[in-house]
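Take a look at this single chain, the form predicted alone, given in structure tokens.
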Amino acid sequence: MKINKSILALMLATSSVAVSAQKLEITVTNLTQGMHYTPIIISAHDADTSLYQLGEMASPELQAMAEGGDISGLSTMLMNANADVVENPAAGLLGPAMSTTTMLDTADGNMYLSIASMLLPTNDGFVALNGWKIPSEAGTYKVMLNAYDAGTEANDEIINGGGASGTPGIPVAPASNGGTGGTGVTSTEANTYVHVHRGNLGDDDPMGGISDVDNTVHRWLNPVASVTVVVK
């Protein structure tokens, strides 16, 4: 059977943009015990974009996303980019065994699916994928996400209320379940690039020790986050 050359380019050129704009149904579920995700940000981009590189240093985006949960410059570095962005989809912090679930339709090349989080309570934790690459063929995924250090500042562990990127502290613990009087686990820390997390230490003192980080609540282990993408 002989096919028109024109009719062939049209087809696939047809093919092509249905399998680069896609309409999906994603869904984060915190798997933490006690831990608190800040506003989460969502974004379907390029493959020249991405939030970070594990073991480079951190953008003051990201800085500013995993020391205080600000993610408004995230959100215009990805729209500059002109990528699809979802910005706090839980209206709010997600708490331990807590899903929220928003719709992302994508545009032609952005082929590629990050999300964001601050982890409460930490100084510079987050959860986060990274420039996932979205399937081209509709169905249900489901994808683990581990929890991240930005490496911008000493796990010190006390809760004082400071968010600001530069500034030392845990901003709060979200159920008031954080001590008070810690001395600090530490003041420097060796590795100062993007790392997966060795998680809070804690302690079981709420009036002193060393944290202010209860230990038998805000102690983690790898995955601390799932997702369920649904592409239409």
Second form
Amino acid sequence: MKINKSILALMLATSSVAVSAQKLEITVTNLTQGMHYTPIIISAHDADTSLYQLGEMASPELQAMAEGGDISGLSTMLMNANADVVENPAAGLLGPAMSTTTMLDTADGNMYLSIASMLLPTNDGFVALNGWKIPSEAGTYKVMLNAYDAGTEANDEIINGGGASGTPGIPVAPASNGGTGGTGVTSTEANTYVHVHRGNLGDDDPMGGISDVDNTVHRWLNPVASVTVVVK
Amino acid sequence: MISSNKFKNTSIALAIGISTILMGCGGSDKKEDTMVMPDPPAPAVPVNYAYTVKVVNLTTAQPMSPLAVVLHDEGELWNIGEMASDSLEKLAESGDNADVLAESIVLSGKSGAGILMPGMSEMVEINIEDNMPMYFSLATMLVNTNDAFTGTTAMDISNLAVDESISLLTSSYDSGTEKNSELMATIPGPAGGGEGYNDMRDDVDYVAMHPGVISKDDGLTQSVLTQDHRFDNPTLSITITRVE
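Okay, that is the form predicted alone; can I get the form predicted together with its partner chain now?
Complete assembly follows, chain above in first position.
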């Protein structure tokens, strides 16, 4: 009995210092009916690392992901922080109502999970999980994710192929269900910090109007994604 | 994880079994309630599992069709990314819950009393004998839409003890079976007075989260709906209490 207690005490002590490596099975589901996700980045990292801070300016790496779906900058940033990273588990776009599952082995100390992907068609909208504490107890956990705005580009809702950072416009409507000839919803971004996305406005005129986004297809309400984490 | 869950369920079932037997032998002194097993074993008494379900309509102007409240051990009423069943399509397009309540997975099903108006709440009682249900599901249509519904599917209630409650807020889903045209002729609720169920599927034909109502006030010229009919998540508050 005494031996058992001391083993237990040892285990508790160990777990409070640093959670050892974990094996995670992660499923990301696009809950929307009309939005596509660009290649997803999934990462386990330490407490000092994050993809962004709500209410602060987006990093150039986050901006590149949110405006053009380019996760290479975020990936380099995470690798440099000794994070465990899975890139592009869906092998391309994750369509509406589709799921993708991947395994992630975490190193000692990488106790926080982050996920990010751009929403298409948007100017700089993205879905993210930002520094979710990975439970130490084995089990199945479900988290719902919201859509955010990087605050780096005006939401003009004009589909013109503009995906590079600082270039106005939306890269593409992947299902080829976008419009053309929109005059632009706005040319300014009132909130230049990372914030909750107000949603696409869209219009019902595929050949004109103010937006190239279809208001019956490309709107959404939160949550926009669910993440199921199985801690093995 | 699965095996440990099963273990817990077995212990709970065992615990319930014992307490029922003790309640069965009426004359016993309460002080002796500890671990005294009756001898000979009491004849099996039907075990009743009863729940009250309180539902609040959180929307501004979306009446909810009569609730479909279901206890079941397997299956789902819907799955994100999969086609809606015919019964769910009927509920989501017309508010008719009869076919959902008649689904083969349903061990016990109960309909709400009627339309649940915005801001209103309703209490539904549901029970089942001799079979501790694993799952709770609930579905109802937002009637001033083409095919929006809300609720929860296959929520695990197997660990709910007597007098315990679970509360949740629900999001809204689109059955994907009817285009969100918002035309008067396609909205069965009071805002349209149009057609409900139609077996034609002219939309994406998979269930996903609903993108919300657009309305004529927010850019859909052909819509019969107004700014009042827009909604955000969550749309329902549900509290399930096990009473027996």
